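Just one chain is shown here, as structure tokens, and it is the form predicted alone.
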Amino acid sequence: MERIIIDHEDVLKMLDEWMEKRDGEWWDHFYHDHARPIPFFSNVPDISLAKWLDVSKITPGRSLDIGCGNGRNTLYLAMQGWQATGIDISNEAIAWAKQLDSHQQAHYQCTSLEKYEDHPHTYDLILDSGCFHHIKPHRRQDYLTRIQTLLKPDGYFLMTCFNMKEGAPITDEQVYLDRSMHGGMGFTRLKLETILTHYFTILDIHEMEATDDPAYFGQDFLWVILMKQKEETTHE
């Protein structure tokens, strides 16, 4: 049957269908074996999150951890006094998170950011510890504007994503030529700044500190970007 393009969303759906599928089932398989030697298959927080909370002295409020995986950062936020929620599209990941959070200090939900429902401007902190480099270029706007909507006017958005040491060295165009994100796109500092400054005010951007301290997760193949709402987005 001929595909008829009527609106912008039809184009986005067509591009989704062209690409390799990394849906909930794919991530369920990824998270099924907890013993796999995956760097972030631990129960400790990102060193960048822990240090920022310590230095900023921010008053705990409501936090949302997007793509929370086994909930290591969600649980850490809850232990620091935050009303913490973690979401992930993998049932396996959410089950693991609930297992680690044996005292039910945080809330976990199996859903995507697109389908997650809450009131606008609800969160003091939104955390992305590894989703952005999996977001297809044609879905970036939806992803980032959804975060804008959920974040309070004075809220913070803390994101980590692949730099060029670990991420695939591909352009946005190559994603569609290859029909693949190649396991996660690598970003240069310039590319991140070019994209993110359209949506947020960047307060800091640096490579994550690599650490052997067993109390934290830290790898220098990741960028750490701290952002706030742009002024013009706070009057919606």
Ligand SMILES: C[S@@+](CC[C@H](N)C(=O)[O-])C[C@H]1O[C@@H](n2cnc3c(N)ncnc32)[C@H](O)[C@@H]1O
The other form holds:
Amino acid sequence: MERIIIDHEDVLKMLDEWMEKRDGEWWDHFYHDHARPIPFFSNVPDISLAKWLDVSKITPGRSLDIGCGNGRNTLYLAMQGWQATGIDISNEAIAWAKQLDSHQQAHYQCTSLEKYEDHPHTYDLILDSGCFHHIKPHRRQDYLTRIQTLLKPDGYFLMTCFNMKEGAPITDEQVYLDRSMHGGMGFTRLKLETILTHYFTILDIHEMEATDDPAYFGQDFLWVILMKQKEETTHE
Ligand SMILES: C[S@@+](CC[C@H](N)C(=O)[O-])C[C@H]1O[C@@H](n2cnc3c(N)ncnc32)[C@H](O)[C@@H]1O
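Having seen the form predicted alone, can you show the form predicted in complex with this ligand?
Below: every chain and molecule of the assembly, starting with the one above.
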């Protein structure tokens, strides 16, 4: 049947369908074998998260881990006293997270951020470790405004995403020419700042510390960005 474009959402849906698939089923396959040598197939937190919690002395509140995978950061937050929720589009990832969380210290839900329902301004901390670099450019606005809505006015948004050492060196335009995110987009500091300052105030941006310490995940091919809501914005 001929596609008829009526509104912006129809354009976005067309682009979704046009692109290489990276849906829940694709990620289910990715997570199926837990023994694969994938750096984040471990049960330790990001070194950046653990150190920031320690140094900031932030009082534990409610946290949301977007694209939580096997829940390693969600569970760490719960163990630090946070009321922690992890969401992911992969059933396999959520099943693994529930298995690792044997004392049921956190909550997990199989859903995308875009479909996740909760009250506005609920979270003191929203974490994204490795999800944003998979979000297609035409869906960034939905993704980031959803985070603005869910974050408390004085909440923090801590993101980790590919820099140019490991992420695909592609432009936003190239994504559509190739119909692919090439396994995750690499960001220059300038590109990240240009996108993120449209939505948030950036408090800090640095390369993740690489570490061999088995208690932490630390790789220097990732950016760590700490953000807050912009002063003037209220999102309902
Ligand atoms: C690179 S993995 C990172 C997993 C985990 N945060 C970690 O660091 O171990 C990216 C995850 O994001 C999930 N994901 C991708 N798009 C998503 C979306 N729109 N909403 C929620 N999760 C998503 C994938 O299923 C995948 O588990």
